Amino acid sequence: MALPNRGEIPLTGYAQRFVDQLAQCRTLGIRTVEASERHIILELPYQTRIIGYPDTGVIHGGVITTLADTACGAVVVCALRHATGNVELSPTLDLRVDYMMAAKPEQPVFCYAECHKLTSAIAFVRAIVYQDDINNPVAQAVGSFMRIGPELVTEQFRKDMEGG
């Protein structure tokens, strides 16, 4: 997985704007990096309240999968604002998160999704959770997200996505 070119990152006020409408989000106090029409990198910052063994300090399991969760439901938000300039909402149909290791305590983690494929109907994502770097990941995901179409978004979702 290449990382994005770090020019212009259009999509980083729209992403944040859709992770700030998720409760869970706020409290685990997840903010976006930056985002694209392809991309997004979103930052959880370490607490100890989302500690998982106490004894070591380590984040539970269930809070890297939120943030990888969140990750890919973000990017395909971007993707479709992008290719159809509507805002949309897709839920998670699938998703399969690989631990690969414990994240460190009292550093952040960072999670990187993509989306890779835009269907009618679905969008297709994948995503690598890290912390110093993204070559050696805490967890990988893959997922599938469906395309409810922008006629069940309400107004008012609508227009604290767009910012106003």
Second form
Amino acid sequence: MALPNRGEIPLTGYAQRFVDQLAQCRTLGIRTVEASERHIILELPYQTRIIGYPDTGVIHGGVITTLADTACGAVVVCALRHATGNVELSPTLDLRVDYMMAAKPEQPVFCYAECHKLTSAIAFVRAIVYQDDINNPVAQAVGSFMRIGPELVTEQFRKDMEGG
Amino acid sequence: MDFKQKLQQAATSKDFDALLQLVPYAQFIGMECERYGDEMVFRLPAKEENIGNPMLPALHGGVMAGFMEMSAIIQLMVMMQTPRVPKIVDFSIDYLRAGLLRDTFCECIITRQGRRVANVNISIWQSSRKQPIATARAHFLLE
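Please show me the structure of the same protein in the form predicted in complex with the partner chain, now that we have looked at it in the form predicted alone.
Below: every chain and molecule of the assembly, starting with the one above.
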């Protein structure tokens, strides 16, 4: 799969700093492949401690949800950064995940998410979880996120996000 | 004893903790189960690694979802007394309040169980059962 040069995707570093703020994501080793104001791709490495089906080695659906929630939340943070210039967070209102097939063991899982609509109060997001072919997804998700404004971001968090 | 037999034994003896021990992800997030007579409540003890928002701090929404999904799976297995782990088909969660860094409890209600598919309503709370931090509905394939 030919990925564009990561240096050309402007919000990749910003998105990774956001993901690194989340303890659960650091623990899982989630990495930002690329991010812009409209899309993001995250990668979750395979690991035996997140197995949900011990007889097959397939990872737990909960981790797929965590990956999708993180990707959706991160793409909203990127979209808000682009639209307002601010570090702004937005908690998940709801998220629906359809699990189409089991993720293959021993292989990383990717999540592509896009923020297709940003209003003054809500961000609408959709995502696809896949392994080697995005057209043959493991899961898909759709969610909405609430904007809470830049005021609730602490100075420390803002500094960490700016990567000073 | 192989894995299937262990699952079978845990399911038929209603030994929830034994079932949880067999699933790495349940150990990864650190969930437990407590029985009060016939009623069971799943518990997710406060744990730093499960945090999403570092400022509040609050639990990662995905961890809450994983905890709820795993609780539903265990409850279905025990109810059906089967070693087969039900497969998740879809999961739809509403976040109602921030999940703070405290113990979280989960209750599942199996609303409909056909021959192949079960519909489960799941709710999690912290300070009071009447104030859930999230609710979800999910479908599982039983096979």
